[in-house]
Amino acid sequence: MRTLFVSNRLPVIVEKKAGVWTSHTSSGGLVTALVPLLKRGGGMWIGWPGPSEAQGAELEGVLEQFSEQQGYRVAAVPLSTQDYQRFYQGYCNEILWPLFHDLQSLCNFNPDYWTSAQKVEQAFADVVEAHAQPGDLIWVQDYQLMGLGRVLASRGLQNPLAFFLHIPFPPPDIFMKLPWRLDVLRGLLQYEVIGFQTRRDLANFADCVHKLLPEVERRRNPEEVRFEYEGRTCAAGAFPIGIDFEEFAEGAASPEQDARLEELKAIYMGRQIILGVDRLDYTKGLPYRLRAFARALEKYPELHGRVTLLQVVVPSREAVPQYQKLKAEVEQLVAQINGRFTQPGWVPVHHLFRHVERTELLAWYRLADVGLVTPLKDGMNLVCKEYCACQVEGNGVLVLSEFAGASEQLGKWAVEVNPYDIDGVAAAIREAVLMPPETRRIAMERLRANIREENVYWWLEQFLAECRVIQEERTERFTTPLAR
């Protein structure tokens, strides 16, 4: 069964250097786990390609080049920088992205914003129905197209029709605040199976469509809830993602990190480090784990110079006036924190806001005595995953927070908080931080255990395990003799 895969964006970067336009493969797990499908089945990405000076039939080339460099193919959708605009910076991350992580508050409800996103769900399912051929599973990811399934059922596509969700999907009482709810779940149950991380995403999903579609039938079992819609099966699961567990920890275990380890063990003097990795974006609850940092410290002076905090912010979305703000708030308690405790030889926290090459992740990543991972809700966040994968000493521990998706997984090995909890998040960086050593080696060793068998190739196969189970049913009721 080919696979076209359609997200958001394509793979690839293009770019021009000396006069030539060059493209390569952008980093991720998603990619490095579906390049492989995608060349053995001579599949395809669809996706809009990104801001690029390189338009038309030289974008065509560039696409074309890169295509048979890699070995699968690559198509295009395109969009004007307007369209893109009001689809990705308005309906998917002034609406769907807050509402779907339980900040309502932080919408913006603009019906032009809803128009555009039908707009550009036609330009997708254009392309898609252009390149679709017989009996090729369509496998739509993520929030931003959840209405393309709706768009290629109306058009009459026979494929079999997939989507998997990487964010949460939130309880009734959120998600009837959104004006477009029936469209959106009625979307939905156009495809034949959806992907959740986790249990709790499946359930919410479930709860929705009994209390807004009373009219469609569902069956629960252990694994799995299926619906009957307008004469259409579609089988909902949990399949959590994970990450090429092995890729980070033999990169983590490399000579040359082996070297970096103990220049970085000098720096700091041989303290123990906390470490907090995150995108810049208010779901993370940053200002959240700074004040419980301070907290620790003002409540816990035994930690006084025994610990830093090394808190990575990575840019995102900096033209946004609420980016703009949470930065300003994180530089703002980064200095209150520094300008209490800091003694002699010792600043409780280094703050860095800037891209980090991975080889410099890894290093951070097996350094760190302690992986902070805070959000105030998250659909997986495989942060956590990365940190324990390269803490190849095993003497590291994972503080967690319970409204991340990774929790229903690690959470039993790791120090689990919640992260509205200042005074609780604080006494759990002391726990951490006086765990003894073997304590942390078994909780660590059971970690690395999971993240390393339920790792994003496990999620790959389970997911289109599903898919061939109900491609299988599809083909077995329409090809079944009526009884005389």
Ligand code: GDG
Contents of the next structure:
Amino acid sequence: MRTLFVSNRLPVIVEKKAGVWTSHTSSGGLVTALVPLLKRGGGMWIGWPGPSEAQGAELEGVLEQFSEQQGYRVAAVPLSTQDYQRFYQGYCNEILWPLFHDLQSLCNFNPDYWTSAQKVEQAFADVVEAHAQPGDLIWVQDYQLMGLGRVLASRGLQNPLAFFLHIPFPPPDIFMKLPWRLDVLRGLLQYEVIGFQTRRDLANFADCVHKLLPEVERRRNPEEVRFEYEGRTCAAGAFPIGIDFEEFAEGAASPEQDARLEELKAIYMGRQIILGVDRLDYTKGLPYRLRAFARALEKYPELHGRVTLLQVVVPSREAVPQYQKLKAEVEQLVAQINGRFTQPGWVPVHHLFRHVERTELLAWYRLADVGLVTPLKDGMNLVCKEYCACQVEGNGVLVLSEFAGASEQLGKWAVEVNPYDIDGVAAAIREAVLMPPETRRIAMERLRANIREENVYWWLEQFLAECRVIQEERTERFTTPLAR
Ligand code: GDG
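For comparison with the form predicted alone, please write out the form predicted in complex with this ligand.
To see the whole picture, the full complex is given below, headed by that same chain.
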């Protein structure tokens, strides 16, 4: 089955270098996993090419060149500046993102954003329609394009439609705040397969359908929930996304990394490194984490001089005021902690506000004695999986929020925390730092085995297998009466 993969952003960065338009692929586990599928099946990736200045024929030329270089085709959905602002920055980042992470007080339910979202969905549908061939699987990615299934179905497109949500799905009392809740739910039910990251999200979705659309029939099986709506069947399941484990593990164990590790160890002089790596985002729980670290230093003086918190914060969504406020709050907390606890030769928090090169990131993942991953809510969280994959010596301890999707798979071998519980996270930091080597080794071995097995290729295969099952059932339903 050929796949048309649709996401808000294309995996391509278009830029002008020395007066010439160039393009290169944006890296990431999802791209790595999907590219072989696209190359093999002759599929295509459809999405917005990002805020580049290239337009019309010029843009098409760059993307044509990109398609030839990469061995799979891409097609662009152009968006005007106003659509970008109202749809992406507004509807996606000021409404869906906070609401789906249970932070409804941060939402700005501006009705113009919704109007814009519908316009953008039509623009995506135009491009999908122009490229879809009969039988192609149309696989839509993430919350930005939840409504695309509805538009495609209303245009009479007969292709199988699938959707994967990378972020959490909220429980009914939060989802109900969305003024367009019925449109969104009805839209999702147009997909034949919906993938969520966890059973928690699947259960929340099923509860929302039950509460808001009681007429929809549903059947709960152990692994999935089936909904019957307007003559269509929608199968929803939990498909936790993984990483390319081998790529991280091998990258972290390379000879260059051995050398870099020695350098870093010399710099940190035997101190335990507690590592945090996050996009600047209020869902990642940075202020709570910093307060918990301060609390740990306050309550457990034995940690003084013995630990360093290395916190990488990657700039993100800088145009949104809440993100500017968060940046200032993080900087203030870091300054307060360092001002209060620094001693000659020891600065407790090393804070980097920038994107870090991948090779350096792998070195830090390998070096760190503790991976501190405490989002307030997260669809999955890949950082915790990458950290464990890079723990080639197997000595690290994962401290993990119970509200990260990853806790369903990894929680039992991590030190689990409620990220809002400052005393609890402080105690977990101490527990992790003081954990005996044998206990660390056993837990890290189990974590790594799970992440190696349930990797990004496993995720892809599970999801596509479900799509094939649903397709076969659909074909049977349509052909059986004729056969009789
Ligand atoms: C969404 C969902 C879900 C970070 N800093 C640097 C850097 N990174 C890379 C990490 C990791 C990625 O960014 C972050 O992934 P997360 O999963 O933690 O978070 P989101 O970006 O919010 O992703 C999330 C995910 O989709 C997948 O379904 O897990 O829940 O919110 O890969 O390595 N990479 C480099 N330098 C950095 O400084 N090179």
